[in-house]
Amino acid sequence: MQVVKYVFQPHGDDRGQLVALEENKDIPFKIKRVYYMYDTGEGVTRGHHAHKHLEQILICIHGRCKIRLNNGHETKVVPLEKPYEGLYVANNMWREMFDFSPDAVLMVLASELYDESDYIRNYDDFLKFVKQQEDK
């Protein structure tokens, strides 16, 4: 399983740092939705789903967390610890976000608007979806 982690170009001087992101340039898709998670309690795991079509870039803009990705065959854990790093998450990837630091803010850039029918929330259904995609 290939994990794609982007390193965005920070621009800074004695005033601080700035990272600018542009769709179809720094981000490999048109951004249709942005949301973020914060105040995630100790021991809480978020996610537990995959998507049929939606792609995402996850950026821990403050603090740190870990992302567990599973493509139906193997699992990898990717730490997000720098506000200029983004993790690409493909549509057919089970994801879980966990081990949030108390100050973590995880921002998500999404390729589609919210659509409940795009979610795969049951892991066994996800495995069936992966198999169907491979059989095509």
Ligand code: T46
Given for the second form:
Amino acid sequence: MQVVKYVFQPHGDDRGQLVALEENKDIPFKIKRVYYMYDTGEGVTRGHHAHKHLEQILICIHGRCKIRLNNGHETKVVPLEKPYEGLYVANNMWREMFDFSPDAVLMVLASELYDESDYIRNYDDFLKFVKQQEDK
Ligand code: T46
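With the form predicted alone done, generate the form predicted in complex with dTDP-4-keto-6-deoxyglucose in the same format.
Full complex below, order starting with the chain above.
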């Protein structure tokens, strides 16, 4: 299972760092939505779903957290600890976000607007979805 982590180019000078992200250039899709989560409680795991179409880039712009990706066959845990790193999460990945530091801000750049009907929230349905995609 391939994990795609982007390392963005910071524009640093004696004032500090700045990262700029442009759609279809630094980010491999048109960005239709940005959301972020913070104040995540200790021991909390978020996510527990996949998507039918949505593509996303996850960036922990402050603090740190971990992302567990599962493609229906294999699971990998990816730490996000740098504000210049972005994890690409394709639609067909079951994802869980956990181990948030108290100061963590996890920002997500998304290829689509929010659409509850795009979520696959049941794990058995996810496995069926993966199989359908593979049988195509
Ligand atoms: C994902 C992972 C990485 C909205 O109203 N608009 C939005 O754009 C989003 C993302 C959520 N919401 C509402 C829906 C729920 O009432 O915010 C609430 C929390 O959303 P959810 O429980 O889906 O959050 P997570 O952290 O489990 O998952 C989110 C994204 O929903 C999901 O697409 O891939 O982050």
